[in-house]
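Presented as C-alpha cells, the chain that follows is alone, the form predicted on its own.
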Amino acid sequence: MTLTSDRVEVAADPRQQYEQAMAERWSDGVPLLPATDDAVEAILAASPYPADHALCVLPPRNGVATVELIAINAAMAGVEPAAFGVVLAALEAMSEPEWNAFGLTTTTSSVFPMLVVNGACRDELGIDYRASCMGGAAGRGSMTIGRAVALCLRNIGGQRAGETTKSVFGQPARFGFCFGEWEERSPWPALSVRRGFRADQNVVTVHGGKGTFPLADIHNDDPRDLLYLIAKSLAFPLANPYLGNPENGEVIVAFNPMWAERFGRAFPDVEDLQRYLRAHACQPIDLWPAANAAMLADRGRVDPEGRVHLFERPDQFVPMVCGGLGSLHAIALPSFGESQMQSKAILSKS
C-alpha cells in the first residue's frame, strides 16, 4: 500500500513527540500515538473504501477528508482497524446537509457531535453502554472513535478554538463523545430500528448535542409523574429551542434500564411516550421576563393556554436506554437546534 500524505519525522521519545504535536497543533492537548506507516496501513486495510477516496469535506475550512487522512487521525487516536468503519460512518452522517456541519463547527454554542452506536459491534469494539457509558467506563471504542472524529474536525476541517470556531465555553465532549444504546434492556425498538435500519445492522447516529444534562429523582414511583418532571426539566427557559425555531433539532433522553422498565410498562408504545413528553415539555409564558416573553409571542410560540412548548413535534424527543443499574437517574443531551440528527450503517470491508 502506497501512502501519499506528507511524512513528518518525530522523535523516539514520547515526551518529545507530545511537545512536537502541541507545537505543530495536531494535538487536542492529550498525547497522541504516532501515525506510523504500519498503523495507518492496518487501518486502511479494514476500510470499505480505497485510501484516495474523498469521503467528505469537513468545515469550517472545507478540508477534503480522504480515507487516508481520516486513517492518520484514527491512528493517532488509537482506533483499532475493526472500529474504523464507525469513524467513517460518523463522518458521512455529519456530512448530510441537514446535520449542518458548518453551523455546528463555527457557532458560539458548545455543540459537538455526539455518537450513539447500535448493533453487535458495541461489544466487539468496546463501545460503552452500561455503567458510566458517557464518561469513565474507558471502553477503547468509545474513547478512540469519538476522539478520532474530533481530531478529523481539528486537523482536516481546521476547527480551532477562538479562530475558526467561536464556541464560548466548549464542553468535555469536544475531546470526543461516543457511547452505545443498551438495546437489550430497552422496552422499545432500538434507536437504529426506529430510524429505519434492520435490527441486525451496526449503525451510528450523530446528534449535535450541547452537553450532558443530568436528571434525578428518589421520591416518585409513578411513571407518569416522573416523566412529567423530566419533561418540565427539559423545557428549561434558556434552552436553545426557545431561541430559534421549534421545528428544528432533537433532544436525546437517556433512561437507565430500571427507569426504562418503569416507563415501558406505562408507555409500551414509544410514540405514546414521545407524545407525553412533547405535551408536557412546556412552560407558562409568564415564566419569562417581559422582553423574552414578547419575543416568544411575536414568533407565535405561545399556545392558546399560554404555554410555550420546547419543540413542535413528538419525534423531536428521542428516548433511548443506557447506563448502569443504579436507577435514580436519567440524562438529557440537549439540542443545538439548527441541526437534525443523522444515522448511517457502519460498513466493513467485504
Second form
Amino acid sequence: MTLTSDRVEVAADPRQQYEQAMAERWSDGVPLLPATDDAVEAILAASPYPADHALCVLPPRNGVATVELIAINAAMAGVEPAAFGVVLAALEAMSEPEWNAFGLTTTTSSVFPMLVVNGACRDELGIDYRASCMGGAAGRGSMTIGRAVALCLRNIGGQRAGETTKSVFGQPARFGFCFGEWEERSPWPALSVRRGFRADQNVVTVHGGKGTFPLADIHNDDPRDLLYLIAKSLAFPLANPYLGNPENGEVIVAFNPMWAERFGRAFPDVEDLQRYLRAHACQPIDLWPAANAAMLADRGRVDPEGRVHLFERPDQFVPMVCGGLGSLHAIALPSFGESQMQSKAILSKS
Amino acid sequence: MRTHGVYMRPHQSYDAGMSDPATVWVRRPTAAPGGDESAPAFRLDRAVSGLTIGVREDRAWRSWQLIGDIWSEYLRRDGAETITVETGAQVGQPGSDDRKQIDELAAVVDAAVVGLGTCGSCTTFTIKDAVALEEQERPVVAVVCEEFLVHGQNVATHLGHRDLKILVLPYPLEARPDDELRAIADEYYPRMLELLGVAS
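What would the structure be for the form predicted in complex with its partner chain, rather than the form predicted on its own?
Next comes the full complex, this chain leading.
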C-alpha cells in the first residue's frame, strides 16, 4: 500500500508529540495517537474504498476528504480498523446536501453532528447504548468514532473555533458524539428500520443536534400524561424551530428502556406516538412577548386554536431507546432546524 | 518550523555532539483548503438609471430588511427598478424555494445586493447566494457585518470567489433603533454603489 499524504517527523516521546500536535493545530486539546504508516495502513486495509478515493468535500474550508486523510485522523483518534466504516458512513451522511454541513460547520449555534448507530456492530465495536451512553460509558467505538469525525471536520474541513466556525458556545459534543440505540429494548422498530434499512444492517444516522436536553419526572405513571409533559418540554419558547422554518429539522427524543416499555404499551405503533408528540409540542401564542408573537403571527405559525406548534409534521419527532434503567429520565437532542437527519449503511471491506 | 515536510521542533536545539532524540514519522492529517482559483467579479461601469437591481433580504434580520428597503427606495430614486426577494431557509422545500428564487433573480436583474451576514450560517448563505448571482456574471455585493467579515471572506474564497465584493456594516445591527439604522443605510449607500461599480 502506498500512502501519498505528507510525512512529518515528530518526537517519539508522547508528551512532546502532544505539544507538537497542539502547535500544528491538529489536536482538539486532548492527546492524539501517532498516525504512523502502520496504524494508517491497518485502518485502510479495512476500508471498503481505496485510499485515494475522494469520499467528500468537508466545509468550511472545502478540503477534499480522501479515504487516506480520513484514515489518518481516525488513527489519531484511536479508531480500530473494524470501526473505520462507521466513520466513513457518518461523513458520507454529513455530505448529503440536506444535512447542510456548510451551514452547520459555520453557524453561531452550538450544533454538531450526533451519530446514532444501529445494528450488531454496536457490541462488536464498543458503541455505547446502555448506561451513560451519551458520555461516560467509555466504549472505545463511541469515543473514537465520534472523535474521528470531529477531527476530520477540524483537520480536513478546517473548522476552527472563532475563525471558520462562529459557534458562540460550542458544546461538549464537539469533541465527538456517538452512541447506539438499545434496539432490543425498543417496543418499536429500530430507528434504522424506520428509516428504510433492513434490521440486519449496520447503519449510522447523523443528526445535527444542538445539545443534550434532559427531561425527568417521578410524579406521574400515566404514559400519556408523561408524553404530554415531554412534548410541552420540547416546545420550549426559544427552540430553534420557533426562529425559522417548522418544516425543517428533527428532534431526537431518547427514552430510557423502562419508559419506552410504558410508552410502547400505550402506543404500540410508533407513528401514533409521533402524532401525539406533534399534537402537544406547542405553546399558546400568549406565552411569547408581543414582539415574538407578532413575528410568529406574521409567519402564519399560529393555528386556529391560538397555538404555535414546534414542528409541522409528526415524523420530525424521532423517538428512540437507549440509556440505563433509571426509570425517571429521557433526553432530547434538539434540532438546529436547517438540517435534515441523514442515514447511511455502514460498509465493510467485502 | 517546517523544512521540506519535516517538522523541526521549535523549542529545542541540539549540540552537534548530541545524538538526535528518538523520532517517529507520522502522516499529516490536514487537507489543503478549496478555492485555489478565483472566478471573476463584475462591475456595472455605468449609472443605475434604467437598470434592474435585485435586493436579497433575509426574514431573520429586521435591521437588514429596513436597510434593504431604504436602499431599494434610493435606487428607485436614482432611476433603477428594484426587485426584492426574501430568503430564510437553508434546506428542505423552503430552502429549495429560496435557491430557486435566487436563480430566478439572477435571470432578470442587472446587479444585486445580497445580505445579511450577521450570524455564522446566514453569512455562509449570504455568500453562497451572492456567488450564485456572480456565477451568472452579475455584479453583486454581499453585505456582511464586521464580526463576520473574515468568515464571509473565507467562505467566498473556499467557494472559488475570492474577489467577491463584500460591503462591511457595523456590528451588531440588531437592537439598534430605526433612526440609527436609517443613518447607517444613508452612510453606506454610496459605498454599496461604489462596490457595484456604479459610474455617475
